[in-house]
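Okay, so here's just one chain, in structure tokens, the form predicted alone.
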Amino acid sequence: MNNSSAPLILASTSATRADMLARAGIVAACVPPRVDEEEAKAALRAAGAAPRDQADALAEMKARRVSARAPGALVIGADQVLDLDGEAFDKPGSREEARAQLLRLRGARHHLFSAAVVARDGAPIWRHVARATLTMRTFSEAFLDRYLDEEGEAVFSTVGGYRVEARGVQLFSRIEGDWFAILGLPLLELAAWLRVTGALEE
């Protein structure tokens, strides 16, 4: 339950993040941040920002944008970036792109950086970036094509083209890190901070 007098807002259109909060009993309205993520990512990468810093900056951008329109509210911005040897991956835009990404990830270890930033009145007041490490097994191309057939358009919804909470778990030989961060939101750290501020019960 959210006991704070300040409303809580999730600056996101992510059904997964909204569901995570709802299942945890954290009541938050969902408001689209309306930021040009592609332009922002291009600018960050042109400036040489590391994948971790890209996730943090994008989360802050979303939180700030919605917070400026919602005086007094606690606004949560979140973003996730996949890091393969320093290269950031985006959500695939087509089956061919998803297949190419998964072939590059096959047999390799990569990191997921999940950032959350809370803003109030247009300024960030809390932030956290969690890192998870995932190792893909050396699957066959026949398995990959069957996986893509079964997942369909779902592969376009996540960086790397996989959902570890669904069939995507079969792509991996090892997963290390906080489960919620892997899904895209460092929920334990966020909930702990909300309790400290009085937005959640101690």
Given for the second form:
Protein chains: 2
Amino acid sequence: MNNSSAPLILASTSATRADMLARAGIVAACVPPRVDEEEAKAALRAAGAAPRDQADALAEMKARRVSARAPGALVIGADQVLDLDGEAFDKPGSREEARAQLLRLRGARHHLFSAAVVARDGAPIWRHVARATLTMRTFSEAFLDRYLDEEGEAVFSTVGGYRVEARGVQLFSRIEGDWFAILGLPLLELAAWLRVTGALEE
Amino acid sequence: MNNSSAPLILASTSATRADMLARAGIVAACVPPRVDEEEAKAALRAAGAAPRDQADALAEMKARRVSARAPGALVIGADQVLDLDGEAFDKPGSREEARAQLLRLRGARHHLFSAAVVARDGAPIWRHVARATLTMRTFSEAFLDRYLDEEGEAVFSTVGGYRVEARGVQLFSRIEGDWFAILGLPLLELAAWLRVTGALEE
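Having gone through the form predicted alone, I am curious about the other one (the form predicted in complex with another copy of the chain); can you provide its structure?
Expanding to the full complex; the earlier chain stays at the top.
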């Protein structure tokens, strides 16, 4: 349902985000942003950036990077950060780290922030950050170990070590706020802005 | 992740709800409730039941029906109703009806109610109704026709004529409230109660 104006690019290697756009009928080419995310995050944390601002800054960095190489295109950068009491959590990367993160999140409330930034010709021209609030129940360690057995490697690359669309939903007692913050892209706001610019049909 | 207590049955022919439970790791047998939904809804409407109460009553009817034939089992009934200013919308069933419904929903706010009732030995023992509030933007008729072309028969059997996980998301300017009301089953509350009864691991 795109109009034939500026080409749309998703500056991402995330299959989930590409799939979200495709299912919504928004045609975008995917270009890897080649940003060293770990290094960028470490610098942002050292500078005292709040988790929400880390997501926003990473999304801008990815959008700018690809935009600089694609004159005239609208380039979407996106990032998701988990915030537990002001501390940003990384993707766990291993079973041990996922287990440790989930034990810290157990019985507590955390936020997920999903930021999107659109850049054109190397400069950001639109941005939005969506927020969801999630409360984990006080599950048993036996439950946790079985959960990790059943989910396997699928959760090592997800922020917080859970997928709410899979067994991860059983970790939660309450989920509030913007569901698109959980999915990883503020799709309604992005689509609304793309319509205003003429990139999507009204 | 079920415990080995009472068997769990989903009184439904909905592939979506069966899939939601399966992905969450909740093992349930699916048994069609053989309730004449259209007749039951017509009776509820004639009796002046509000859309929310129609969803709750239909969920109870399905749970009771299957439960009466499955002694000792925990039987989950579920139903979803769209409420526009107090009027309940049915699944459109055809392109013409989907188009008419979407034109009525355009530019307005409606609610989705998803009810779940658990019955045992023919009597309801637990119930919950989840609510989401959705605002449709003022899309053009050209957009609507293209949307209907692209979605095809997939939307004839969805309440309101849209799937938010597909192109339907482009119909909306705002989505608030409980996402599980949109998915069609209040999963967090159901799972919490199943843990209390011992049917799910804590």
